[in-house]
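This document opens with one chain alone, in C-alpha cells, the form predicted alone.
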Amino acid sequence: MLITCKDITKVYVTGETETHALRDVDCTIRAGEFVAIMGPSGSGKSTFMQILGLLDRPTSGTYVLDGTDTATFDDDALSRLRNRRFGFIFQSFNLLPRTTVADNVALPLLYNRDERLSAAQSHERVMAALAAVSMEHRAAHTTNQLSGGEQQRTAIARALINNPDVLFADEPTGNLDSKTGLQVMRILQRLHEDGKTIVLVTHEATTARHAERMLSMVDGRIVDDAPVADRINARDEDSLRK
C-alpha cells in the first residue's frame, strides 16, 4: 500500500478556540490509483491533501507512506520527500510572474539534492515535461503571455519534472472555463493511464467523476469511499465538443 492513514485528526487553535478540520480519518491509496477527494467548502478536503502531501502534519493519527511512518521524518527529510516523490498542482497555478515557462518548470530541479544535472540534462528534462502537456512550443514565453489553460499545463509540467510517484491536484480546474478544464482533466487521465498515482481535490461532482474512485468528505470526516460508477472519459467528452 502506498498511503495508509489511520485516525488522522487536525485541530487548529486560535486563542481559546479549537477548530477541528479533520476527525479520525482513515484512508488507504494504492500506487497507480486515481482518487478524487470531494466535498463542500469547509469539509476538510484541502487540509487532508496538505497532510497527504506532507505540507502539514496531523495533530494526531498515523500517516504511513510506502511502509514508513511519516512522523519519523524531520522537516528536512519531509522537504526532500515532497520534492522528489510528490508533484503539486494548484487552482491558482502558483507560477513565477514575468518568468519564462521553461524556468518555471525547471524550478523544482534547483531543490532536488538527490540529482545533480548538467544544464543540457536540465533542459532536456524541462522539454520532456513540457512535451507531456503539449507546451514545448511556449517554453520561451513568459507566464503573463499565457492563457489560463496554458498556465495550468505549465504547472502540471512543473509537477512532473522530478518524475514524482504522486500528483496532488487541488481544484486544478477551478479557475478555468469548462472546455479548458476538460482538457486539463484529459491530461490527468492520460498521466494516470501512464501509471501515475493522482489525488484530486474538488468540490465539483462532475470533475470528481474523472477519477476512478471517490472519497466524499463532510465536516472533516470521510462519509463515503466508493468506485466511480459513471466515470467520465475526458477524451470522449472532448471529441464530442469539437
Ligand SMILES: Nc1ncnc2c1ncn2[C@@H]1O[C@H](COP(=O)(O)OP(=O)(O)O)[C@@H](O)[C@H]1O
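Complement to the form predicted alone: the form predicted together with the named molecule:
Below: the lone chain, stripped of partners and molecules.
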C-alpha cells in the first residue's frame, strides 16, 4: 500500500479557538490510483492533502508511506521526499512572476540533491516536462505573460520535473473557466494513464468525477469512499464542446 492513514486528526489552535479540521480519518491509497477528495468548503480537504503531501503533520494518528511511519522522518527526510516523490499543483498556480516559464519549471531541480544535472541535462528535462503539457513554445515567456490555463500547465510541468510518483492537486481548476479547466483535467487523466498516482482536491462533484474513486468529506470526516460510477473522460467532453 502506498498510503495508509489511521485515526488522523488535525486541530488548529488560534488564540483561544480550536478548529477540529480532521477527525479520526482512516484511508488507504494504492499506487497508481486517481482519487478525488470532495466536499464543501471548510470540510478539511486541503488540510488532509497537506498532511498526505507531508507539508504538515497531523495532531494525532499515523501516516504510513510505503511501509514507513512518516512520524520517523526528520525535516530533511520530509523535504527530500516532497521534492523527489511528490508534485504539487495549487489553485493559485504559485509561480514566480517576472521569471521565465523554463526557470519556474526548473526550480525543483535546484533542491534535488540526489541528481546532479548539467545545464544541458536540466534544459532537456525542462523541455520534456513542458512538452508533456504542450508548453514548449512558451519556455522563454515570463509567467505574467501567460493565460490562466498556461500558468496552470506551467505549474504542472514544474510538478513533473523530478518525475514524482504522486501528484497532489488542490482545486487545480478553481481559477479557470470550464473549458480551460477541462484541459487541465485531461492532462491529469493522461498522467494517470501513464502511471502517476493522483490525489485531487475539489469542492465540485463534476470535477471529482474525472477521478476513479471519490472520498467525500464533511466536517473533517470521510463520510463516503466509493468508485466513481459515472466517470467523465475529459477528452470526450472536450471534443463535444468543439
